[in-house]
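Here you get one chain, nothing else, as structure tokens; it is the form predicted on its own.
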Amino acid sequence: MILKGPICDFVSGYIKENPVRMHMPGHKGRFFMGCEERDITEVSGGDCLYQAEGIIAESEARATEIFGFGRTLYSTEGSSHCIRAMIALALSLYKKRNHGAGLQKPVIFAARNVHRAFLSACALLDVQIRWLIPEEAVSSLCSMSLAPESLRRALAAEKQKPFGVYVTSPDYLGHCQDIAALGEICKAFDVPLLVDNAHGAYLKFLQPSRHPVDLGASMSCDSAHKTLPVLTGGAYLQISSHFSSLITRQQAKNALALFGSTSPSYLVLQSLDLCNAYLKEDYPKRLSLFCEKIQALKNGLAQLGYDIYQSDPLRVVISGKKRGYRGEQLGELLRKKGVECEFCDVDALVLMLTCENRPEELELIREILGGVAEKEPLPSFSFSFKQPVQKISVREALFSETERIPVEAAVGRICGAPVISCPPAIPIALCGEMITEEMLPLFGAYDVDVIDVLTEN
């Protein structure tokens, strides 16, 4: 496969000079995978990811005009990162604007589904959260809509303004959030609109765009491994021409080096600029083409008895709960016929596709599940979230000393970690968050027996 873009050429270029390697990676080009000859550090010429203005700017120059927003910046450590230096650069433009922020400390408002490493960064940059909790019950911890209304009316009644707003579309069973319509609300009230987009950076390429930052967000992660032919930890940190005339590129730059590695794997950045090619080709029309064989599968298997549920096009979320089964149970009857899922649940069974699945890999799924026997139905499973009783900050808990304890006994004490189902690393219960009795159940539904709470004086 020839190799065409900036840092590519400049990699391949490299290896047929073939130099003395007397700088790192230790492998020198050779050894165990393969791959070890095209992974480089910044060697002379090969720019730098967070002061780029060579090889690595004009991939990313490009990059930023195939998706057409106001800058494309990358990431080789998967959007966690890039959620990290969104938060920062929106807090830094807030305290511009507000000359510091005076006393108060900081407030983002966000959908409770929120991934891990959105906590991390409230902690590592002291930011309070309020929580916009659904108003009506939910079915997973994975997917919570939030209604536009329901925005608006936490934002009129708020007294500090936010410096943000931080939704998950599509979240990880795919349910996309009303973008357009909470980034107007989002624009009334001057307040950005952030995304985590990490499973939808495909969604640029439908017809008409369905990507967060067209729809109105002011910036966006976007996890390219996810569903892009990109190596694991390739992400796009994208902003929006409004928002990108307020920041510099450089400021970016920083935001990202603020929460990034000094040593970026050259390997992800050869992957992220060979796709600008690959999505400057036919890859609109293919994208499809495809998305229409995935909708032919979900109405079969929904013609079989399955709940599909409504979700991006890339992704195929099934319930087996009419036919008896648990997505757990599905997951491994999949498993078993040499078919791995990208996650399971008790609800949910998740297939992640994209264009680089082939058409009787779909004929597969469809027979795989069209001979599995049916049972009693399952009961359906649903809870409501309260707001919760905030004890602590989420900085001052995640710091504390804590023990671990089992979830009965937790009532009443206050949770000194995050705790997650992983996949997709959504927490239940959040640093400095009081535990309750109305939690066990969930705890219970995804087999959470432990947690850490905070070591009492």
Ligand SMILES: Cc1ncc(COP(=O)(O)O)c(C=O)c1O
The other form holds:
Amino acid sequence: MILKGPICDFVSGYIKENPVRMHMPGHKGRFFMGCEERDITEVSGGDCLYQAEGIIAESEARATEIFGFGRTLYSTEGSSHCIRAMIALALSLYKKRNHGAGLQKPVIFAARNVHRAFLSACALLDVQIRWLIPEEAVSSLCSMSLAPESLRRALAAEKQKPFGVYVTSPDYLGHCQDIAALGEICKAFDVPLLVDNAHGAYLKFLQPSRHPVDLGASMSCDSAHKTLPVLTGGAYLQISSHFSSLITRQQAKNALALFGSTSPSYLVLQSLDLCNAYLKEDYPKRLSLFCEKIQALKNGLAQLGYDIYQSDPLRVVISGKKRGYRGEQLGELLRKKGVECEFCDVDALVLMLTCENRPEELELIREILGGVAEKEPLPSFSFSFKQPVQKISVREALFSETERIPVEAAVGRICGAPVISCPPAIPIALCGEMITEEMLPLFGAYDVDVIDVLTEN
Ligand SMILES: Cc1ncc(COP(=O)(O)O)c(C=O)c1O
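Could you give the coordinates for the form predicted together with this ligand, as opposed to the form predicted on its own above?
Following is the full complex, with the preceding chain placed first.
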């Protein structure tokens, strides 16, 4: 395959020149796994990710043109990295604008189903979180809708203006928030809307675009590696035109540098570079045709008696409860037939697809699930979230001494580290919160038996 793009071309030229590699990495381009030849460091002409002026800047400019927002910047460390940078940027803008000398900790509003990277960002930047809890019961930890009206009420009621509103969309189960409506509200209150779009880089290429930045978000993190043909770690920090008029490119780069390694992977950078060429070819057309095939699969599964969640188009989220199966059981059945799913829990089975899946693979899913014997329907599982009792700040809790104890013994204690199951890495209890009786069934449902709580003196 001919690699296309400034970073790829540079590396190809470097390989051809074949200099003696008196630089990192230690494999010296020799064959161990097969990819070492292309794995270089910041050699002369190779540019630096966080002070990009050469091939990386050129490649990012191409990505910016393809996405059509204010700026598209690369990360080789995933959306986790971009989330931290996004929050740091919103915070520094807030401080710069008017509130730098405030005594109270800055506050961010967030829908509860956050990825754990959001928590580490809040702990590191020492900000307070105000949770936007869904009013109705939910059936999964992964998916929670934020009603635009409840955001409006929360913003109107808060004395201290938040420096951002943070939502996950699409979430792990493919639920998409009403970004356009949330964006309008944020605009009216002059608060940036920050979207964890880790699962939705491809949404830009639907017709019309469903990308959160097109719908009104100020910034988003997109894991290119989740839905585009990019190596693990490849991600974009997307900045809207409006927001990028408020911060410089170097400020955004500095925010990424604050949390990033000084050795970004050149393999991942080449993969992002190559992806530009992929997106520029006939990707939107291929995507649209493939989404039709996925929709046909969803319709077929629904006819077989499975409940199919409303999700973003590249994802199939199945509940087998009506046919008598938990999500985990369906996952196991697929595994036995050679199919590995993305995620399964008490209820849902999640399949993540891209245009790189073959039509026969979709047919295989239909065949396997069609052949599953029906059993007695299972009861559905739902729970309500209450506003948690935050005893101490996320930061204070995260840096405190903790001990690990069984969950049943933890009621009344303060959570020390976010309690997550991975995937989906969404916390049930968060650092600084009191563990309550109501959390116990959730721990059970997500197979969490032990928990880190603050030690008591
Ligand atoms: C909703 C969500 N946000 C953020 C992340 C982190 O993304 P990354 O793996 O690219 O760091 C994930 C990872 O699965 C995720 O599911």
